[in-house]
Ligand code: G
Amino acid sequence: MPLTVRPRRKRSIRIVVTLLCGMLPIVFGSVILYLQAERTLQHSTRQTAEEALRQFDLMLDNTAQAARELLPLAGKDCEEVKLALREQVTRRPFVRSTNLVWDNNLYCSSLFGPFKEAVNAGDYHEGKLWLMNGNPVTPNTALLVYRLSDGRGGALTTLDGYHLSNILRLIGRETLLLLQVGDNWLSADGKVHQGALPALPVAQSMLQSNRYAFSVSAGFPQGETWRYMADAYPPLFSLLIFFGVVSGAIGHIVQKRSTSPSHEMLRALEAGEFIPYFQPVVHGDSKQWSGTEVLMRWNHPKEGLVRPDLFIPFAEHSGLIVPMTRALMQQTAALLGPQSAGFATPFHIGINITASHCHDLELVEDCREFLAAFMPGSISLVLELTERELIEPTDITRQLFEQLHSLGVKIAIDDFGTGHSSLGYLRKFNVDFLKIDQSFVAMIGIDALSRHILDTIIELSAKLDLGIVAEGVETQAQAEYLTAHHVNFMQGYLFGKPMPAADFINALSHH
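May I have the structure for this one chain, in the form predicted alone?
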């Protein structure tokens, strides 16, 4: 086929474009997987922090309950209450020792009985909790002390750091989990550190207890996102590589073909290979020839005559349809201009235009030159709007159609009823004709729904005072039906196939 010529693009550029096409799915896919991994890790640390917070709250519930039961005993003789202190240690899980305070002096302990040690309320975060790195009995072993006071009396209950670090290890098995109380924080190795809590680089989640004065922080070390992706996403990475290979192959094929049609059509345009074919348009009542639709054909030197559906879409996409239409109008004017003296009534000449023709006002000058080639008043130029592309109602398009109408050029909507913009065109542009698509005409006498749509279009054109042309008329029954419904003009194989200029001019003399 004529549109399969190889492009003349440098090999190095094709290789670069192919690599880019192959890399794009891999890069974009990797970014998406990275974001998904971050969300997954964030969700994991959030769940870990919530579970650790719940466990620590349960532990402190025990120590707080023990302190509440012992607080009324503060101030009593230690010998009288030491059994009660030891009873709380044995009854309450996680409670390591209990103590009574009077006038900021610890005077009774479940471990030693009578005891004397000053208590500094400032050591306790918010006056309630103190995370300390051991005491004289168990140095370098973390303790969490809960303080409850009422007036001169108070109760202290301690929670063994082993239980705290155990929670950090078990719950935070795959994460970094830290417990913070004031300026002190506890790590999973059971050591208490002082100062600011270290930042956790990946997916850090920090939760504050709403019942006690502590917080929990969970996160992952640097690079955990990539490690997680390497462990969890190998099949997806394989799929991304597959898509990258496919995308690169498609890019390689597309770029080899993408410039071929426009390059070949530009050559054909310069060589004058696009020629006009003419299909007669007849009056609906008399069936006499009243005009023609000018159709473009490609007379390829090797392939012969090429159908328009094989090259028109490429021409529209590449923007070559505008100079191709201009060349078609110039050839038509040269062929039919000398015949215009014999036209009894204005001879309708229909030429297709697309959205590409409406980007500027050059079409006005093309039409002016076209009309100048004919005897004044001998023809009626009809521009048929095709609906493969949407024509936007901009200031340029409004000015374009106004100037065309001032020249006497008429506007028709081609294939009305099948495109997405026909009704919009009726509202936005000053239209003169509707052309009924041949798919509706072909269903006359066969499909009731299509016939109803056809009748509706005919009725609509009558109400809007528009001329109407039926395309694709192939049978006498279709012609009689359209005549009975007062269709103005018809065209189709029943009246004549598209033909070269010489055949059309010869046949025109007999009609």
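For comparison with the form predicted alone, produce the structure of the form predicted in complex with ligand G.
Partners and other molecules have been left off, which leaves just the chain.
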């Protein structure tokens, strides 16, 4: 059956949309937290590097001061000046040893007095600083040598690596912090390495001293950002998960709501929950069952049998009424078609249609298909259009009603007397039957004015040569009155309530 409505969204798509709604705040929030963590770490390494730089500058100030004071003594006899060398070592907290140089030869040392060792200026970064991995006195202990020279003379003062690595360890508590002098670098464990610095992939900060020939680098190993987030942000993560759950729930609810109630009806249509009930229509004189009105029921899995007043308005609004009526006609054809051999006179089958059916010519095909299920000439198909919502005469509707008539399909005005159709209207659409609204039938013997209207309608239909069906016949008195007034057909609880197909077919064989 070709449905003209958009198929409803698949369950799997709805689940995916719900998950996306839930993930959105979590992913978005995590990205923001990640950026925030990177900023925090960057700030932290920068501060660490600045602090370390300041400390190293201060220590080197101390060391350089000793060298400046000793430089004028270079070239003098070692025995004369060695006490001055030792005095600097004693007075200055970071100075470990002092030495004098003449013509690139270390000739006097605070430790040994007169001494002899060649000095290679190339060992010193920018001719000023040498980070050594120990010397013969203390092998494998870091040592930073400061060199000051002037002409043939020079002074070398040394700074113990112990102080340096202490700084690296204390300041760079959480951070990897390194001191670099030329090709050599010192790590917090006090070891001197040669070559390129190890990678500090996260938040690396490198600062160059603008007073001495060294630089410091601070940073974190790979994955530190996530470690930091796991450490510092658990409450924020809980909040994100909360937002995710709320957002997912909202997504779920919005999807459910946006698809109801027409969504629910489309589901029901696909599930075949709309079924026909049949109410007998009897002959005015003989009271023989001569037809039926097909009335839709919604066999809802949870709500049970739902009356059409509750869902037909939604079905019309969404346009679903067209495929729903088509399904109803197909079921009716399948149920009553096989019975058609037993129909004596043309059996009257009333189907309710609405204005939505009159926007195009699809109904013609539906009727043709319906008629094809019955023995030719065994039925009279009557389309009931309620008087409360009459249709505009347009080219399409004129064409529609012409084609329906040429198929032998009849048109009835339902609930006649409750609306306001004019005589012109009845002629324009070539109406075949009037169905008198049950409110007039109910007033027979009770209300003189209503009875008067009823009489007028019956007279009018006779003059216009229209068939007439009285609805809602409940009492014997009403039936007798209508028979006396030559009403062709009657329908009502007196003859039979709307019933399921099996009951109707069963009862039909007894009438």
